[in-house]
Every structure is written in C-alpha cells, then in structure tokens.
Amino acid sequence: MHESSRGNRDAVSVGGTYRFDGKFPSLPARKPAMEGKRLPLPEVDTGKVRQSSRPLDAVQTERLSVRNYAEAPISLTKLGEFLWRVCRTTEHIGDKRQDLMSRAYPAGGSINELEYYVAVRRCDGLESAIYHYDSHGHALVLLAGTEKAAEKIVDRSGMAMGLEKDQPRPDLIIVITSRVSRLAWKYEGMAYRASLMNAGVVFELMYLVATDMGLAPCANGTGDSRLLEEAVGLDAFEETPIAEFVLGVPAA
C-alpha cells in the first residue's frame, strides 16, 4: 500500500488526476444533514479566546497525553469551544470542478473530507449518546438509539489507552471519519494516504487546543470502525471512521 501511494512506479498514476471528472459528480463538501434532534452549541467569544490563549511555544512545551480524569465531567460549553476551535467550517470555496471549503487546519486540495462524531459517556448538558458535529452551523445532532454504541466506543478507547479496569473512563471520544471518496474523485492512488495525513494534522491541533483550554487529551492508536458505522448507518465505501481522540477534564 505504501509503494502504490507514492510516486515510486512509473506505471501507476498518483496525484491530482481528476480521473472521475466528467464521469460522475463529486460528493458535496457539506455532508447532508443527519436525522436527529439538533442542539445548537453555545456561541464562542473569539475575543476572550484570543485574550486567554497562551503563547504557542508554551502550549507546545506543555502538550502531553492525559489519562487521569477529574470527578466532574466536561461541560457543554468547553466541548463546544473545543469543537469550534478545531473543526468548524470557516469558508466555502467556489471551484468549477469540485465543491471545496476551509476549516481551521490545512487539508489536501481544500477538499476537507473529514467529519466529526462525539461519543459521550458523560458531559454536563448532554445525555450519553453519539452526536454528529455540524461544522457549518456549530451544532450537535443527537443520533437516536446510540447510547450503547457510545459506551462501547468509550470502552474501546480506554483499552487502546491502556487503562486498567478500575481506572475511570474518559468523558467522551471524538471519532474522525473520512468521506474518502471526495478525495479519490480528485486524487488517484493516494486518497486514503492523504486522509490519514489530514487526520494527523487534526490530532496535533486537538492536542494544542486541549492543552490551551486545560483539558485532558489523548489520541488513540487504534479503534473499531464498525462500531460507529453500524450505530449511525454509515456506508463504509462513502464514509468510514479513521481515527479517535479522547477528551476529558484532567484530575487535579
């Protein structure tokens, strides 16, 4: 897979070939709205964020994975600010070939194929379930009947983090999915590779923002893609989980 995703072989096309242009349209940049109760998130005061944010060097130096959690859960306000700072859509970009958009981080070709789901064990202001983050309207969509799946996702993340059975589980997991076919519409031979690199960029931003906000971040090295796919009805060939990120409040 590594060889075929690099320009190592002259007989294999790799890169922005737009091989499906004119054959069928690319999926829209904005994922169609999911069914469920819509919960607008608290508005973020950008002025306060800029005043309270620490220097980048200080945040980079303090960044680390945290696996010990406070007795009190993360608040909806904190979760909303975190999602807004990392995942929000900032601009739609007109393009003759493909629907594009911008977010708070760089993404290959401005395609921004990543989507975000929040598997909540506990959060002050939310019930335990899986939510889809609407990055365009800064809101969460409650996906009905996902309570048990949310619990399983959190438990699997605890295992991936190496937590002992008697250690508290994290408050929530942010599952990053890829609508990889949007990348494959333009990029030949490297779409999955590019999506993994994009997820890595997001991981770093999540660490920096969580550290700046005084939260407990931890990236997972592995996860079960089918848990989310089956719980919310995703077609794995259209959208699939590729990464998980843990978030909570650190123990004192």
Ligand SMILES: Cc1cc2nc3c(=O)[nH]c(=O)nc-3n(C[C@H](O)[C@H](O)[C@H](O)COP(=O)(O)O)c2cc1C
Given for the second form:
Amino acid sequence: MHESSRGNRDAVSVGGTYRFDGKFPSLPARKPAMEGKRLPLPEVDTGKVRQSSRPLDAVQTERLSVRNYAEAPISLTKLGEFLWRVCRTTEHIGDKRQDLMSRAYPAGGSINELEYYVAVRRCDGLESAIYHYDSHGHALVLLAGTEKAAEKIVDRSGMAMGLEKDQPRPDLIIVITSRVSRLAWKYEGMAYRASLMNAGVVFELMYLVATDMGLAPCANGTGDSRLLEEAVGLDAFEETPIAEFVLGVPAA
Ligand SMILES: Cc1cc2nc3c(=O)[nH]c(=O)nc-3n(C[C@H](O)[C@H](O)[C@H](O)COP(=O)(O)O)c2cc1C
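Could you output the structure for the form predicted in complex with the ligand, given that the previous block was the form predicted alone?
Starting with the chain above, the whole complex follows.
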C-alpha cells in the first residue's frame, strides 16, 4: 500500500488524474440529509470565543491526551461549540469539475470528504445515541435506535485507551467517516491515504480546540468501523469510519 500510494514508479499514476470524470458524477459535497430528528445546536457567539480563546502557543504547550473524567457530563453547549470550531462547513465552493467546499481546516483538493458522527454515552441536553453532525446547518440529527451502538463505540474507545473496568468511561466519541469515493473520483492511487492524512489534520485541530475549551481530548488509533456502519446503515464503499476521537470533561 505504501509503495503503490506514492509516486515511486513511473508506470503507475498517482495523483489528481480525475479518472472517473465523464464516466459517472462525483457524489455531491454536501451529504444528503440523514433521516432522523433534527436538533439545531445553540448558536456560537464568535465574539465570546475570541475573547476566551488563549494564544496558540499557550494552548499548544498545554495540550495533552486526557483519559480521566469528571463526574459531571459534557454539556450540549460545549459539544456544539467544539463541533462548530472544528467541523463546520464555512463555504460551499462548487466547481465546474467537482463540487467542493471549505472548512476550518485544510483538506486535500477542498473535497472535504470527512463527515462527523457523535456517539453519545452521556451529554447534558442529549439522550444517549448516535448523531450525525450537519456541518452546513450546525445541527445534530438523531439516528433512531442507536443507543446500544453508541455504548459499544464508547466501550471500544475505552479499550483503545486502556481504561480499567472501574475507571469512568468517556462521555462521547466523535467518529470521523470518509466518503472516500469523492476523493477517488479525482485522486488516483492515493485516495485512502489522503483521507487518513486529512483525518490527522482534524485530530490536531480537535486537540487544540478541546484544550482551549478545557475539555479532555484523546485520539484513537484503533476502532471498529462496522459498529457505526451497521448502526446507521452506511455502505462501506460510499462512506466508512476511519478515525475516532474521544471527548469528555477532565477530572479535577
Ligand atoms: C493518530 C493517533 C492515534 C492515537 N491512538 C491512541 C489510542 O488508541 N489510545 C490512546 O490512549 N491514545 C492514543 N493516542 C494518543 C497518544 O497516545 C498521545 O498523543 C501520545 O502518547 C502523546 O501524549 P500527549 O498527547 O499527552 O502529548 C493517539 C494519538 C494519535 C495522534
């Protein structure tokens, strides 16, 4: 995989060849709305965020992976601010060739194939379930019948972090999925690789924003992509989970 996703061999095309252009259309940048109860998130006061946000150097210096959680759950307002600062879509660019959009972080080709789901164990203001984040409308969509799967995703992350049975589990997991076929439509031989790199960029922004907000962040290197696929009905060839990020309130 490494050799074939680098431009090491002249005979193999790796890069933006648009090989499917004219054969079938690229999926739209905006993922069609998922079925479920729509919960608009509290509006974020950008002035307040700017006032309370600390210098980048301070946040970067303080940043740590935190695996000990407070008794109090994360609030919906905090979760909403976190999603808004990291994951919101800032512009739908469109394009003659491929439908593109911008977010608060860089992404290969502005294709922005990543989507965000929140597996909630507990959050003040939300019932336990899996939600899709509508990054265009800053809202959560409650995916019905996913309570047990949300618990399993949280437990799976607890395992990835080596938490003991008697240790408090995290409040929620942000599952990052990739609509990787959008990348493959343009990028030949490197779509999956580019998506993992994009997720890495998001991980760092998540760490910085969580630290700035006083939350407990931890990236996960392992996870079970089928848990979410099966719970919310994703076709793995269209969209599949590629990374998990854990969020909670840190123990004092
Ligand atoms: C891509 C990636 C995957 C990670 N996977 C895990 C994981 O599965 N479990 C875990 O407890 N920490 C995980 N971490 C956190 C690292 O263990 C942590 O960043 C590292 O030990 C340095 O500690 P610090 O983040 O506190 O500076 C991951 C971090 C990254 C960037």
